[in-house]
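The chain below stands alone and is given as structure tokens, in the form predicted on its own.
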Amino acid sequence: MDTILKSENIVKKYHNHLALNDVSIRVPTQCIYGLLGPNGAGKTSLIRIINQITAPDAGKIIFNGKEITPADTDKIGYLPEEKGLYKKMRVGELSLYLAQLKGLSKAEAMKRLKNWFEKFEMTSWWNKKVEELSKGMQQKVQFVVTVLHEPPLLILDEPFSGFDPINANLIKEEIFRLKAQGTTIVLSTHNMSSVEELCDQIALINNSKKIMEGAVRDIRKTYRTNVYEIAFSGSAIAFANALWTNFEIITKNDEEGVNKVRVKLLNNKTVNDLLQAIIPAVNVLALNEVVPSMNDIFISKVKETELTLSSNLTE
């Protein structure tokens, strides 16, 4: 898999504080890489890096193959979760400068905000001064013109901030539609709903390093706990005597006359073994292996590093 953008042994120090320590991740072509961690953790300091906002301490932004330089940062649309509008401007004045800023025509700005305008329904807010808008509404006019010129690379900081559930839908979908049309996307997030929807590969980071990456998908199963919910109809009291001792109910409950019991495999047992030891007691309506959430995980990790770290503390 081809890879658009690469940190490699990023440190940041900011006075007393170290910001990032030995931080690489690799973001592949035309993914959606979320970018994770709690406050704090380092994750702005690592997109303000790539963005040539700031220069690493040490290490190094491979961009395409190559060490970043600043006139790279045209090739990528970058939305900060500040939002950085001027206030007195008005919306379509202030959409045309940014856009030719990042090297569009007029002619050819006017043309792409023109669909975008019409695409979004923000046609009538063009003469309007960006102060009068909402922060929803300010929202999407920072979006469009980080999309505009059309970059490889997109960065979006808590992109869903200030939406409403139907103007968030539209920016994901716009998210998917850029992506199928060669777009990567950098997403940077504390919402781990978005993550479960939308990323192919995560980095989590915390207290300034990296401590996970890889494949959503890779991750939920490397996670997984050997739990099935079970849903089925019959006696609680014979499911319960038809396991042994290598099954354990973890939680039970009745919802409208059917029994849901999730249930964890002990010893190297598998689903046809617990099939079989139930099957003859109940009448199995369905089962589903219990994944992880990636909030799930993400608390799991942060915990554990956090326990490491006041360990290192103390010893």
Contents of the next structure:
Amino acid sequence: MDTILKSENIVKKYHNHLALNDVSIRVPTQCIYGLLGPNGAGKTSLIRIINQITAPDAGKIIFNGKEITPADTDKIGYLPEEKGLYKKMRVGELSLYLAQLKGLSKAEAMKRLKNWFEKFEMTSWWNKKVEELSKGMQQKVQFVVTVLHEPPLLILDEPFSGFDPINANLIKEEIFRLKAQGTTIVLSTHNMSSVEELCDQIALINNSKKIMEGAVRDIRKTYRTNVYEIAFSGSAIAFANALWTNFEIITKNDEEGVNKVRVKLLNNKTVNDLLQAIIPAVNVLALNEVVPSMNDIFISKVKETELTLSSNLTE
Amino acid sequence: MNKIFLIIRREYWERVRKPSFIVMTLLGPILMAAVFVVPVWIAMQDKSKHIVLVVDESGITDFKKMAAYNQIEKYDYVNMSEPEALTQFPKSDYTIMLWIPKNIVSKGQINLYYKKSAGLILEERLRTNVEQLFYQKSLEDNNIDLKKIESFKPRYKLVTQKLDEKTGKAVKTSTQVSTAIGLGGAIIMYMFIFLYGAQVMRGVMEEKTSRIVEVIVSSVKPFQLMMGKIVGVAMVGLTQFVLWIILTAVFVSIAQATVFKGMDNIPVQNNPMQMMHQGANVTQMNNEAAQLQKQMSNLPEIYNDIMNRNYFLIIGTFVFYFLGGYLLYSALFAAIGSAVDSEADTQQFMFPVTIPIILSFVVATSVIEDPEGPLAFWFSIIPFTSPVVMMVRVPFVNPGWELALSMIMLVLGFIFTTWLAARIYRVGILMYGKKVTWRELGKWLFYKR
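Just the form predicted on its own so far, so send over the form predicted in complex with the partner chain.
Time for the whole complex; same chain goes first.
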């Protein structure tokens, strides 16, 4: 897989605190890359460095195989977390202005804006002042302006905040479409369900450090717990008796005559072994692997680092 | 670079199209023209007329010689006692009653009763009028020739000329004209720097608080954004200045063609000629008349002086010092705007920045008295005060090495403040929710980008 963006050992200090501590990430081309982390972890600092808004104290950013230069800003689209526009300007003029700042000619910007405004049903907003639009509408304008110059790299910081579900879905579809066309998208978010839905790759940043990086699929595999949920009808006692050794029952509940039990496989036992043990005893209705959600992984990982941090401090 | 041009263009167009800009551009010259036109117009208006009853108990001199003023419709003269007059006066049509007591010489007092106030100037005129009549009478009684006394009184006029140090050519200048041009320039300079500097500050704050700044600095460098705004607003200022000059000229000439038309026929208040015809050819009035005539005879010279001024130099220096002073201050204003989160927080930073501008204006008023003294020199070299102070000096002084030095200092000054401001700005625009102190600003100067 090609790599569009790399950060190499980035360090950023603000005068009495370390915002980024030796952070290296690798963003493969044409993927959706989730940048995760609690508030104040250093995500925005990293994004600003990639956008060349601020410079790192150490380390470098490699974009398309070369160290990033100011000319590359036209190849990046950036939607910051705190979204805002010139309130007194007219939507059309403002969109043209921002598009031209990203290097588009006026005619080209006009043509593309027309398409996007039609697609998003925003044509009637063209001559309105920004302040006349609702917050969600303004964000829609801002999204369009961010992607208008068709940059190979898009950096979206909390792109869904402030949108109603319909528009959030519209944006989601656009993100998928852009990815299909070859765009790489770096997505910074707290919304774990959207990470699971969208991201191919993630990096988890906590306390100025990267604590995890990789493909979502691989990460989840690593965090497999060998726990399965079995739904069955029949005697729960018979079920428990059948799982004598090599299995551990974690939770049990009874829902309208259907038992749901979570079982952990021990001693290299397989699902087949599990089934062989319970089929004689009960009537199996369903069996699923219990996969940890990204949310669980996120929280456990953050807690883990904080524990090591505090234990390091006490030593 | 192309992108900074885009920023300049946006800043310029957004401001020039604002209704407030259009209103100010039209209103400015009207106000300026009004400064010239309104006093004349007011003077031309008919004042409320008074009918004056002169009650003379003294009988010493002939009060029928009271001078005519166009505020006074007529005088009537009676001889009766004060209590009697006081019972008559309220019922009469007279608006003013002047009572001259029997023992005026020893008492030294005249009483003026009024139903309708005469106003300060007319009161004073009536007083001196009575005084002069008595003076004249005393002279006549002692056989002293008034005309002879008058002829002994010397009258000289002072002609000021500026001697060019190199060519040795003398040019007649009027200090009044120089003062007017200098002060006028200084006031406009002061206003412009404040007005447009504050616009830059508000613009920066708008970008910061609306958070659009982060989008823009992902396309251009913060320095480009700051300079684009500063230059854009400067062009708005120049546009307004040029429009003001043009429109003022237009309005003044319209006013001349309409309001002032036929002004020659209108009797000037306190017309000296009229007074003399009335026979009140007394010293005081002669003095007034003489002074007025002097001024009148000066008018062509003043007019010539106004016309012969080196406006190329004056407007040229104005534009230079406006740009220099504006760049110097607006950079600081931009830095302030970037450092704060709301208008209320600007106060603590505004104060030290505005002090030099206000100081320069205070200094300017004393520079008029001594335009080539050390105070004038030093304050017109220091970049923070030179734009305003130099405007006062330009009409008095020859442009020479002082002007050149002052200009170089100003350029160095704004390069320095711009550098300083840029370092604060790039940190400030991305810093939210922090109560910024002077110490903090000092630290920002040494941040790496």
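Between two forms, the rigid core is the largest collection of C-alphas that superpose within 1.5 Å. Positions refer to the first chain, counted from 1. Note that the structure is a prediction, hence the values are computed from the model and not measured.
With the core held fixed, D254 shows a CA shift of 2 Å or greater between these two forms.
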